[in-house]
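Just one chain is shown here, as structure tokens, and it is the form predicted on its own.
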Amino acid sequence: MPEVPPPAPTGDELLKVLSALGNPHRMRIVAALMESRNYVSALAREIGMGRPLLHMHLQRLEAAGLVVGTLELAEDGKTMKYFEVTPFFYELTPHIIAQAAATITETADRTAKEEAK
């Protein structure tokens, strides 16, 4: 049976994904998580970034649906949050961008204006 292509993203979804991936640190985080899932402290050491900054980037990636975090109990009883990449596929063509642009909401417009400040 032929594989069904994913539905075209809405304008808001596409803006979230492109915004999340429009940062070199976040692209490096996705690349590191492609190797294996990891918890914040280990990932911070691996990519050479402070935990608070890494956590902020992970939140942006998670909000865009590109990574997912799960809480797990370690052997020593500590709760650790592991992150991994979620499977995703986006095709960008002028036609898809035009379709997405037609669905951009006022909320996305306001968010873009606030981020531009």
Second form
Number of protein chains: 2
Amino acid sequence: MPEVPPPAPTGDELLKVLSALGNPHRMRIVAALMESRNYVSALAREIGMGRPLLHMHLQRLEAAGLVVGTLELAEDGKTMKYFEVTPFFYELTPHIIAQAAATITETADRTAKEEAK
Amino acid sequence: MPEVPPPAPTGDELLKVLSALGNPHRMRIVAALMESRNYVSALAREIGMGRPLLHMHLQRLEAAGLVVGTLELAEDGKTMKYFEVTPFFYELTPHIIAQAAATITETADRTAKEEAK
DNA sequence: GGCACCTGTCAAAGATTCCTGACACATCTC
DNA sequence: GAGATGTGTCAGGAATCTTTGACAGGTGCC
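Next up, the form predicted together with the DNA. The previous block was the form predicted on its own.
Every component of the complex follows; first up is the chain already shown.
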């Protein structure tokens, strides 16, 4: 059976993905998590970035579905949140952008903060 | 002859593309230009947006190589700048992001304004 | 208890991006 | 000349995003 045709992401989804990836730090974070999943504090040290900041960037990436974090219990009892990248795949072409643009709910702009879901 | 393997965009390039496309207005602009190339003033009216603003967004899109504008002389002598989308194609996967992240010149961050080139 | 490590959140400052109104210049038409 | 349409740019305020330092809570070890 042939591969499924390229799925068309919704405008809101694509918007979150693109704005999440369109940042140097976030790109590096994805790159760092590519070679090995890691927990927040260690990652922060590795790429030289404050924890609160990293935390926020990871949230943005997770909200876009590009990485996932799971709270794990280390042997010594400490709880640490490990993050790893998801095998995402997006294609960017004029057509796809046009399709996505047609499905932008406007809410994506203002709901960003109320995004309690 | 087989298709060429997916080219790996540089970090700076991908960064410009993603941040350019990661904006509702810019997505709509691309969508609008998809169905018909148009000149600035007309486009501004079509999507209800001020000219100065549209001008800025178009610049961002053009800088990312997603659209191209050409100054043309209308029959009545008026010079108008027509924009049209370029047949761009980008793939977004963890690998590609990681590769791109490794080639970020930092300059991309600060050069944005001095980008006189 | 005191120290080291983990997690998370908040508020305030800094830096960017986004948006608007005003201005300058050019051409054609009435 | 006055008016309509086109192009482009600039200054200033509004809205966002980014970044930092301080705090709070938790567990294990000396």
